[in-house]
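Below sits a lone chain in structure tokens, taken as the form predicted on its own.
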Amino acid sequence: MADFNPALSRRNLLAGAAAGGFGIMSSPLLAQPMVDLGLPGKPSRRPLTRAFPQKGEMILQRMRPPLLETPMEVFDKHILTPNDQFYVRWHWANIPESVDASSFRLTVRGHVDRTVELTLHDLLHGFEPIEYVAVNQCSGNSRGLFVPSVPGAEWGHGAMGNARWTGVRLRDVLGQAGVKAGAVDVRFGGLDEALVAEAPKFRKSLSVDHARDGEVMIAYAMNGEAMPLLNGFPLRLIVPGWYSTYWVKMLCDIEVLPGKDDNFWMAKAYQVPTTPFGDVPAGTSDYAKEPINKMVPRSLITNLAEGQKVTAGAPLMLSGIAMGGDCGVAKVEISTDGGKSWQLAALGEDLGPYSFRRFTHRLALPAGKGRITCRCTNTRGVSQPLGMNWNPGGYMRAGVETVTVMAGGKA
């Protein structure tokens, strides 16, 4: 729980709307520097761009709808991902290029005692504020690294970010509308629209019990500021510990349902195998499915690049980030022998169970090729598997990640 931050006032939110009002792209895409994401067996170079409003340097995966990836060095510099380098992912290209905060309304309707329309002023001043740090990670983060390859956005590791979110409990907002007995699901929609009428509007649902657990948040601030337009201004649903497909951006509509939600984005899209880590043998297409939900533990070395030269026998300090998925990080281990033996890394500040956790470890490598692997175990006792998982959607990458370096006489 956090005290209300007076800087997060109606004036600041209105300023956020103005900042978001100069178009999806603020400058043309001219010749851009490139970054190599190391995607196996396919073109892996992507342009770096600063062409999008309220965004610094980002990896451009797609222009419209915007798919912008966070460069890996950002994760090495910051445990809280800066707003201007926080990744962006939209499903439909018809995104509002500005939002008038003064006329914006959040509607709560459906299987409720009364339909409620709330202004941003209502949310800022009519409910108890809450705040926590949580990782927002695309379901398909690292999809471009799947072997065999799968269709979809070919992300590297940067389709994720960690932020301090401020807002109000979804439970409290639902309480103002009065959820009727027999409610089953709560469905969420945003201001974005499909380009054609027959395409399904992007909507996601949570069970009514999950929606009222006191942790699911309607956020109006991100790292102490109004969130960028492309990250969901003025409101975004925050579902800590779950993949970001549920974190509906530009949230404007909440519908309580008396039955299970069978819309396309719940019943057909984002389906994963009902197996640990959503893993099936490569090439499998027939399997029991369920909607993707809780995140799995992950860890990444962030201060070394693949193929980097280091000095043999000299102390080498590793730095990286770990996340427990739907709970906290218990430990991170490092191996230099393919997982035969492990050493504990030191953990940095704990910002809460849903946050990234910094880890560091000092080692020395003999001359030659060195392979450094990191493994996270969460507070539920779940560890990253040594083998990499696979499914046709390219979802929930979970296996341990390895960085190969070259140790020689001179770095």
Given for the second form:
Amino acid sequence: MADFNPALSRRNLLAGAAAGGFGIMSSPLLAQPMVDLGLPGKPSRRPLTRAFPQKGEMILQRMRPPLLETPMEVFDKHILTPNDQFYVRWHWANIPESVDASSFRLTVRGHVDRTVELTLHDLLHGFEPIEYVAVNQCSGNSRGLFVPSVPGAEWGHGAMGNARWTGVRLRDVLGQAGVKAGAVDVRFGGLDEALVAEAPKFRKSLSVDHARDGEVMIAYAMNGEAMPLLNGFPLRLIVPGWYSTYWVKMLCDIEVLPGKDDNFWMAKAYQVPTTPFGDVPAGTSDYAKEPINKMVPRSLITNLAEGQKVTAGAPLMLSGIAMGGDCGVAKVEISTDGGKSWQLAALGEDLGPYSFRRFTHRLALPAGKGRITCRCTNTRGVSQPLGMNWNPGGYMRAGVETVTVMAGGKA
Amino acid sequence: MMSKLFPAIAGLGLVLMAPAFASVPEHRQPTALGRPVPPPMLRSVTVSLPQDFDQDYPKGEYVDAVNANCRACHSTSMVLMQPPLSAEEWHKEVRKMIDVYKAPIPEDQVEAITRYLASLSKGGA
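Could you switch over to the form predicted together with the partner chain, since the one displayed so far is the form predicted on its own?
Following is the full complex, with the preceding chain placed first.
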């Protein structure tokens, strides 16, 4: 029971509350609706909030610096996550509340032939635009479900989103500055600043080859619109197939480095075991580490909540989302016997290798407790592991997820 | 690089642009927009982010030390949503705030803060 986060549709929540079960609770003082993320062994309830600018209803993990989680029902409704319900994650609370579109500059500097300062107009009109759909997922998405627990942002499954990004190739922008021979890394910084001057400003780097692969994008639009300030307005780095820690928001500074970036956020934070899926035995802390990088396959059932009642013997339509990680989805399979046998789910429209892919499957359950597991295999042939991966940072959760439903007689 | 010609060639679509992707494997090629794109209007934006500096930690022994030192940088929920941690683990978190994130916490407050947090984990506080 404890290993799956309920697919929390609003309807299910209300039903759960009416039945006296899990889910929505109202604080009599604030009349603030709550959601239960099903996090084992730790506080699990969070308020829903509409207090943030340009954002609709979000799960409030932390007001300052903002951590806002996307409710599961959003993934059930939309394959492209709406901008106003796209999750939000900031490291420092020193976020500009105002961005002037005409005075904003993106600087490219460092180990280059010439420092370049670009206006938004330059970026919109001076480079060939590109566009693709890509999943943005927090390195620590689903950390709250880790067993044993690890400290950090205790997310459910909603620290991710899928959007159509439009912008320009980072390669083209670097080309305008002229990358000098001997460049090693390219470092990215945003308008946000640390609260204390000596504290490490949030900055991330990619290898110069990765930065120039023609895919990494400086985006100015998200689902066809300017992005919400909390999602990075006016510019965000898009690193398709890689965890969101590299997708620097409010991107304003690009620095080409002649050596490896050893800043705190690359060398100390966001380190994962070098093993497949970053998996080490629970409790381990001594292992070879590397900066987190490519995403791995995942899949989630989005239309059933943990503990939901269904009718035994009647057709039950499953719906969910899958991602291949750093490539496309090859297949999604469903098991109702703990992984002994699998049935192929149907896949929805292919929006490209980095997008979510809808899957659906019809089944009928015998009376009693039904455990439904989904497993994604990506186009590189990598499948989600049947056992849950674990590491002390709470990163890269990717084992198969199971939802337990109660199949009973007709109501 | 300043492709003023783009709108003119864009109508010809992907055919003209294909060579630009020669170095990217086919299945990973990004979609170039084979049409003139009306760029989104990037208007200046001003927002107001909600604040909660005045939110107190739950009452308990040493709560004053926590209220005095642990509200400037982050919400109380960052602490209150954590799994139960031992005093040793909480001490590590407090040290990280000071040593890595440079929180201006007086050294003589570390013990009190750690004790409060540990008792919170035991369901006290």
